[in-house]
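In the form predicted on its own, a lone chain appears below as structure tokens.
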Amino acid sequence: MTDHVSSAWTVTTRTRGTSVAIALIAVVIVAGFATPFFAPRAVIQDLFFILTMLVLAQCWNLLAGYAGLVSVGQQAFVGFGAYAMFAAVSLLGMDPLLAIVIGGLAALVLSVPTAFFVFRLQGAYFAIGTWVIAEVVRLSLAQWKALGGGTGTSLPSGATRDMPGVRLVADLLHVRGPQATDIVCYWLALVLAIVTIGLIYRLLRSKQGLGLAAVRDNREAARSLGVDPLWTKSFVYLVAALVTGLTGALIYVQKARISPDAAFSVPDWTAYVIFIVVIGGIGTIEGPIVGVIVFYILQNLLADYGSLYLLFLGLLGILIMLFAPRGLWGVFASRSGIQLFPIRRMLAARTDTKND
């Protein structure tokens, strides 16, 4: 018997820390689902905020970091999804959980005509166009008297208390109805964050992900290789709108009150999201995770300083862009070589042993 060793090259995305990263992510997910069993309500509310902002940041990062679509009007889908959810619950009597899905689908429907408009624009004009659309939607919904007009409205009394799972959670954890509602919303936000990150990771590792990167880097070169830039960017835009609408609807199920100014707030749903992505690291899945944690810490430490708090966030964002344009995670990853979600394709030698 003779051993013959044949070597070949294979494409892989695995790194030295891939197995450790998978184990770490699994532990975080398990701990996330178990948190309501021992954490107080305030912690659950804070985690809900972190998770929903993370999903919004991942969606914006998918647009800007991977598709090159810098939008400053994502609040259009947050607000429209939230208002669609309110309409389904208040006017049609739907269960809030089903209404969240309606909110996401409504945002998806809204994104179709808006994509037709904004994709005719490039660069800064695209960004301005998305903001204009958001303002048009906000002003239009402010005239909807059935949902409170410009002053807004609240969900019907008991609507969230009767959601599926709320009474079960209340009995299981021995908590009151409002706290049980927060826990159910938190678990939904956790599932939404896991699914969003998982789908983005899967997309970026696929052939469509390669096409997306090619379109971002050089549109004409991508077209010459058979990639349709318009279809690729449209697909990402529609997916981001759907997930953003779902997130907006979920946020306002937990808030139980809505108004046009709050639902379409530029600072809350776009400026903060951009800040999270920039300081964490644009064009990486890990970046928004790091960014949302830093943002939450800064918000709690500096919120009492009023306008100085916003000034500090702006200054920090400028410093990051000047001295660490790849963000905090980019600096860490370049020095350590660690990647929690590796998507860069590398050639690796494959050795097969055969016996004759």
The other form holds:
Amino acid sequence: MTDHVSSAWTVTTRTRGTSVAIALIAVVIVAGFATPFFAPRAVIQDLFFILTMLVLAQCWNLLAGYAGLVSVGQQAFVGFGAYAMFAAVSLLGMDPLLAIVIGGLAALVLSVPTAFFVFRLQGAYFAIGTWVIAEVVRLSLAQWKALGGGTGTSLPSGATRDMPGVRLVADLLHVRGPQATDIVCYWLALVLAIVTIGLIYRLLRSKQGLGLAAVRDNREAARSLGVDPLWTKSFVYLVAALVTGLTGALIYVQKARISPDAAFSVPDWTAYVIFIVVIGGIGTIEGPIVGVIVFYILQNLLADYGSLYLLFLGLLGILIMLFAPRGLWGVFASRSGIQLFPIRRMLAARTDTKND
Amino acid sequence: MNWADTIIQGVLLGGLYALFAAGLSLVFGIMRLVNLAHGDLIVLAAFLILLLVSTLGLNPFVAAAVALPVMFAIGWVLQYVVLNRTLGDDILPPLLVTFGLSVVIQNGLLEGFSADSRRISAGSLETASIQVGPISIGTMPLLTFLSAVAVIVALNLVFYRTSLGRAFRATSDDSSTAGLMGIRSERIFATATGIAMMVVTIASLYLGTRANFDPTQGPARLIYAFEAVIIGGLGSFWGTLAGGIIMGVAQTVGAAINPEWQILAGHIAFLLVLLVRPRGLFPRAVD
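Show the other one: the form predicted together with its partner chain, since we just had the form predicted on its own.
In what comes next, the whole complex appears, and the chain from above leads the way.
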């Protein structure tokens, strides 16, 4: 988006190193798609985990970091999306790929009444309100006997093997069915991550994104300029629910087994996600990417310590929030001036007529 | 099924929820801080009482009396050293710091006490009951309810009849002007959290003696407390008691219909109130 200030000046979001960043991102994407051709199955599964957590973190960051909506209840959409996918596959015999889309749409539908309730709560109470909704959804789905009630159920055997593309991948890469399923899920997660980051980046650079930042920074001032805070926040809330639901459904296609306690787990889908964003840097697109890498390393180093590991993550989160609230990426970016996904508008001397 | 009995049990259970909620209500009323670790602090206090009972052989009520000043000190230091740094216009720091604290307390307790569920033994009191006509009322639930009423009365007295309460109200209304009058808001906030932790200790005594508890129960207690505060309306202690009672009655009535619906019924009562009266039944505060 280019605003014409005068003929001699232009508004740009490019920073030093933007061309390098674009090249870097392109390399990472190409490498990401190529990985299954040479990496073992365990690596693919780990990357799948990293990518899905990254998408969840981007969604939470969009809510908390940009719209000021601190939700502790995003597990409602992970679980609901996953359950809708299970219902579509197990009860309606639908193809899992299509069922993932159903999962996302189901989460989107759920988010409408949810928004109606939680938007009545201001600030901090919004946070616990979202948590209550997640509990209500979990307890309700635990009553659904056809999907195993409180103990849960598994996907029908063979459902994921017959997914489109799985046989092709199996033949092409000479791997067994389950591994081919993992690879297809991984590619889907990669596409989902790229599309999510791309969409969030576009949104933040658009007029709506500017409005969002304005609402976050000063609600009254933004309103006086014609930005409708409720509409802006609702829109972001619904989008985050849709993507979170898609991710939940995708995660459970790969897991192939669901239970209410796992699908609506606060530590797995909310605590980890919050720590990823806080450690990496809230309110930036790069933050969750850095955060998920740090999180993965910590988990591999410390996962054997069980509850001590979570205790350590909690402490790290508190310390970062108190002493470096912009997170690791925030500290790095403010020292180096490097931004991989620049959204800040700056005035620059006009050199050409290129619009971006 | 005896409806009168069910509703009386619900009202008495509501006393426990009001105890969970009163501390939350106090802290929010004064500094607009929502402590996401509130439930975990209740469980922490229950473990403290359990430790005193099991190692020193104290009576649970004496142990709670010993725990009161300890929890006050924990609350005071927590607020003064950590939480005061997070206060401000931005709601992110207090929420994320207290969320981190919740995870830290929960996993610290898991590490120290394992995931086994525990109970504080209150001896013959546990099974004692009073017969009122056809209905028998448990002594412990009755004590819980009376304690809740006593706590609400005490909080109202402190808040409206003492100089400390005047400082609370002044800081709540306008902390910079209160500062000009010589009130040090950091200390006022620390004292408020200390008092909230004393209420938490009383709540944890009944949590621990009435039923089993384990380190992972905190978040559910936070949610009940929060629902009671919102149902009652922000800033009103009597409203919080009413909110606790509504939660308790909704849960026991739900459980009487189908045991699996107990918790769900409480949440639905909360959502209904939010739907009809978004600011709660007895709101006092403007926000």
